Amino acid sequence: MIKDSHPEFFEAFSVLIHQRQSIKSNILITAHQNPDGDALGSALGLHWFFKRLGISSTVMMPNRYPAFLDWMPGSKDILIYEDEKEKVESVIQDAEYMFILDYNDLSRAGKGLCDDLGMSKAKKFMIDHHVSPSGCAQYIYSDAKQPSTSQMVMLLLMELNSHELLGEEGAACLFTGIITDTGSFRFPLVTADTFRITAALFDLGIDHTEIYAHVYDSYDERRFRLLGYMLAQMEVLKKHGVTVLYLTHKQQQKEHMQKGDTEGFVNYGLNLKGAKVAAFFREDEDFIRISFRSKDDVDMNTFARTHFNGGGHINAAGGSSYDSLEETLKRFKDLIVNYV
């Protein structure tokens, strides 16, 4: 139970739900860079629960989601730093209390913002299930053993038997991201409570047919066109396991590429038959944006911290590289079959 293993901030939030009357300003709620389904999706749940718990909320995210995402119940009032600095710095130095979701230390807010939200005075609320996370709040919620900050999201209120405040909409956000994050449930953390959750959401009523249209039915033909050159010059190194994804510059610009075009797209990487390792290369403008996937073991978290200026969890983590993307993936190659 969150009230066991995470007594001061259970304590921290009860008080702050039950003196709800007192609090004198708005509640921020942040999510990390590049914001996806999970950041998405437990950021828009708990602003539905604020909502109808009477509590004013601002969903805040430091640029813009993947368009995929549009459709979310309260994603048409979430505040963009990139397009609108001014009114978010004001937001942030208003702000009485603050839940950072989603993400372990601020600096994965992104430059500038990350300073802003650093010096607010607001009481930091964390909820994120990453390794090592930083000490930028007072209260926090850290579980790695959680397969999506939106099922902590939803266990802490159920606990507090409160879950049934998300109504139909915030119940549709946090199953938007759990569904993302732990590949429709095929992911390792996924335990029979996940499950258990999911059907407190069904019983909340949500459509869960809508809502896989909307996430996975409704991509622009760019995306399979991106697939195509990707899934065309895959390398696969059968005898460890691996297969190495990678988009050029070029080519995503040739189709136009989008946010959220890519999402999903190392995962093609483990449907091979033995494959244990899969890593994507994304090649911008001025350095390569790098996603690993691995099966049982291979802890791809410790290998991006250790070699590409990243991080994650044990089987899904994220990197970069300033290398261009030819030289990125030689080394890439040349680490990964020791390490495997």
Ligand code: 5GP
The other form holds:
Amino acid sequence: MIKDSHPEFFEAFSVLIHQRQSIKSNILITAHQNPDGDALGSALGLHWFFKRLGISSTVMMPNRYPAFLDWMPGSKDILIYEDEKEKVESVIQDAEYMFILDYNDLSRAGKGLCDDLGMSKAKKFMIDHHVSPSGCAQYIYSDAKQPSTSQMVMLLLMELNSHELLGEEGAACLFTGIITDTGSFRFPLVTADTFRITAALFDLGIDHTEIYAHVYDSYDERRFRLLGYMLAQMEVLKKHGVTVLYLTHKQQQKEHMQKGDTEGFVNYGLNLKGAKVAAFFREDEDFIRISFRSKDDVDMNTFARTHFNGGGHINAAGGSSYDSLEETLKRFKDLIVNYV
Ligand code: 5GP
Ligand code: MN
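Structure of the form predicted in complex with this ligand, please, following the form predicted on its own?
Next comes the full complex, and the chain you just saw is listed first.
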């Protein structure tokens, strides 16, 4: 029970929803930069809950979300900081309450926005499943054993006996966050709770087949061409169970890559028989964005933190490098063979 594990958060959240008449301004709901299914899912899920409760809230993301999520109920009203800085700044200034969803430190909102959020006088509530939350919020519900933030939102609402307020729309959003962050119920942190709350989402009327089609059967041709390059040049360190994947900047330019086209590419590395670690390096104009995935107890959070200015979870982390692609790949291979 969250009431016992996170009493201060639970108490403050309960008070917030019971005092709803006295809330003067919008509640601001935020998630991390490069928002994924769980960032959008948890934020929009909470938004639908507040809406049906009679509390108005604004969902704001640091930058644009991938196109395969643009069907999500409420997504059209999301404020994008990158596109509407001034508007967002005024919403932040006016906010009495702010939610920090699916990220553990304001820096994960990105440069610029991070400072604006930090200066805000809003009471801050964090709901997140990344390790080592910073103290940037007054009320923190953080649990790295949870497979998704969307699951945490649902657990909270169920404990308050209020989850039916989500409606089909909010339920669809949380379901999306759950399937995208658990690899459709297969990652190790999935528990019986995940299925129990999913059952409750079904009871709210979600159309799971339609949601799966939106999320997984809506790829652009570009994605398949890029996947082709990546798989053709894959390197396998067979003895160590490591799959090294990458795309050059040139290849991405050639196919006119767009945000989200390479989402999930790193997971192919773990589909290989015997693989324990997969890394995907995407060469950008001036840096390299890296995704790490692992199986069992190979801790990629620590690895990413120590060597690649990043972090995340034990089995899924990310980072970046400012060396050339060639140097970065070499450095990674040298480090990882001693790490696994
Ligand atoms: P992805 O590979 O999907 O971009 O990221 C995997 C996980 O690692 C996500 O949960 C994400 O929040 C986390 N992550 C990715 N990049 C970074 C980073 O640069 N810093 C930190 N602290 N976490 C990251
Ligand atoms: Mn998440």
